[in-house]
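Take a look at this single chain, the form predicted on its own, given in structure tokens.
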Amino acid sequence: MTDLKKHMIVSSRVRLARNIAKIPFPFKMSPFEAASVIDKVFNALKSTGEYNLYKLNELSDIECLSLKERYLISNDLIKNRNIGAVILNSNETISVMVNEEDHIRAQCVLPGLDINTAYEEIKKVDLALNSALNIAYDDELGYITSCPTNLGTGLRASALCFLPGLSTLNDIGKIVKSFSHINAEVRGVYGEGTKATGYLYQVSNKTTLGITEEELVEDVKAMVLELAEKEVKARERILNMCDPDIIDNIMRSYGILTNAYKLTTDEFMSLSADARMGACLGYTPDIDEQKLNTLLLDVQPATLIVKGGKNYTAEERDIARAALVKRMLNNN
């Protein structure tokens, strides 16, 4: 039997929200501030590493939403435009949001279950801007941040999950209602008022008060788990169901992939889920994890046309896709 647990958590992410001192939060702050701002998280992360700047008022419409697509900055910071800033480290895990709904949204993302590893290495970007900022903080009440829910640590520790069992089942409606009545939240692969697509669920904690940043972390590793033990359980039914047509929609899934001529976006997304899903349940040839993750991002339609060059119609969009996720996944 093959491993049930492959490819379930696709990647780990601690994010941090933090406020200079003295300084209006980004709906209330001058050009002038917002610029101050920048600069003065630019130059207090150099001490930790090579950073590259990205002011959002430079960057196009698409280079924005191919930032958006990669997960590195938010729907909040491409309406905050005009004010707003991205830094990222030269291999893009650390990405930090300036000017968004609080000063500083700093991140780290990580691949597979690996949130412990992320809290250390975002530690080290909050223990930077302490340094070097007055960052804004209240003995009682913890970081200060515009959204009262980041109050306390202002840390959210979340992990991106491949849920194909629980969803197939139908059982993970129940597995977010229980979930609720906890610190812990199940949402979609963009977070708050998103969907999920492609089985795919973001686990992290609801609240930031009144607990420690490394319990946080903590809590939401063991939710992780707990959830990844009932989507094994979950796959060991559908093995056990032998469906024909489960089995029938995976190998027809894989097969387009592999073939087809011209993808959209939300093709890939279901038929990658599907072959992915049976690449954990043996039905078809084991699929590169790492592969199927780069073509996550790869494959979305502002990032086709960054990454190629080209602008693209939506036809040529499709078939670019369609190559991409071809000759990856064919090894050519």
Second form
Amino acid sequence: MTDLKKHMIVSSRVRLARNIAKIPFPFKMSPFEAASVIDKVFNALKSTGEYNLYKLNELSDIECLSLKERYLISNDLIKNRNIGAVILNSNETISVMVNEEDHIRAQCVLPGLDINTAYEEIKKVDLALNSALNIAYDDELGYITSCPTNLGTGLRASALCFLPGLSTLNDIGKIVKSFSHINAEVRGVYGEGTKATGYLYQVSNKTTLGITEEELVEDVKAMVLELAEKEVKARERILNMCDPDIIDNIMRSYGILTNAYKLTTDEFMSLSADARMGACLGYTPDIDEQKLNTLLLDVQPATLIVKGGKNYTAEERDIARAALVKRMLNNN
Amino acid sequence: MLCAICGKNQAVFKLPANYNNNLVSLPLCEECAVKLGFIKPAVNHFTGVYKTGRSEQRVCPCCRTTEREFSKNGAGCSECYKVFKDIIKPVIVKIHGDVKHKTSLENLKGDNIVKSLEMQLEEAKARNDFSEAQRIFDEIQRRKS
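Form predicted on its own already given; the form predicted together with the partner chain follows:
Full complex below, order starting with the chain above.
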């Protein structure tokens, strides 16, 4: 059964940037100051829930890379490995980076379009931090951040969207231009410019100052819904085109994805995107959205090693990846 | 150690990465790390604000950033935003427009934070941590005003 609205919003994220007043920003802090900030932030959070602290200089390269693959830390935190840390809640929906660009970068990531819940969750983290720490704040500038682009609310709300229709019809560029006057931006996640591998795009707010947190969240949600509406129309057009090349590509991709003995990460990203497109257009069997979104993270190379508990070679990883995909998709 | 990509610049950090299907620890210079999209470019919005030839320079009392350093690297701490306010203001207007911070009434949550702080004040007093108690007391007064 064709459901053109399925497989649209992969995940929602709300992140905020905070700094402790009168302590140098990470690029200027001493190791002692860095350690002190980590302790303060962890103590502020652990009194409110179950959190685990990971200091990056105590983790292996593979563990760091796996955290990055799961979007729990950034490369900018890895660059600050000697002073950086990450604090995670038990189900890894909340991740608090310490000593990245700012003292604190807290995010909540939830599946599907659920920006409001992600915002409510991050507000609890914000309250915990503000209650325990002297968070740098100014009545005119709002929350003080290392880079002035994040001043004010220090909040970025975003959604990761799967847009194969608009992408295939080359309409993304047009959409991006039409949103340029709104407080929102669209960018490809895995590729250059507006044509992304995996048809994945991130929609997020541009400005953080002069707008309330609630207005910001509603703006991003409104743009995501508008984009989703346009994507449904694009998928309808593609369905009506009945283009043999598009259909053939989708079905070949599904075949390889579910039967290959080896798959590289890039192959998986490309094939799974086509298979997902096939699922929502009804050309291939339906794929559970949550299973596929989980696979997107679990097939990444360092995460395969960490979760598999084995130090695979590149070829062994490609074989393990293909086996995992087969297991997850054939149990659909 | 030299950067693995350009072989010319000194590497500033080692990045665990999946490079051509191999898991490696790449020594990278800042330039190549930015060019390959591994890290964000360090954009300094305050470049050129420092006017050479000035006999006196302001210095942030907290992080010791001078006006010249501010022009090169940006704010060193939250206090820099007060010390260099006149320089920062036009840059902020350029980025965000001539706007002030807005927050919803719900977010102010002043009462909740103050109640929580009052509890922490009692706890600090009970364990004779007077410097911490003083800090919390000052924070409560700031929020109440």
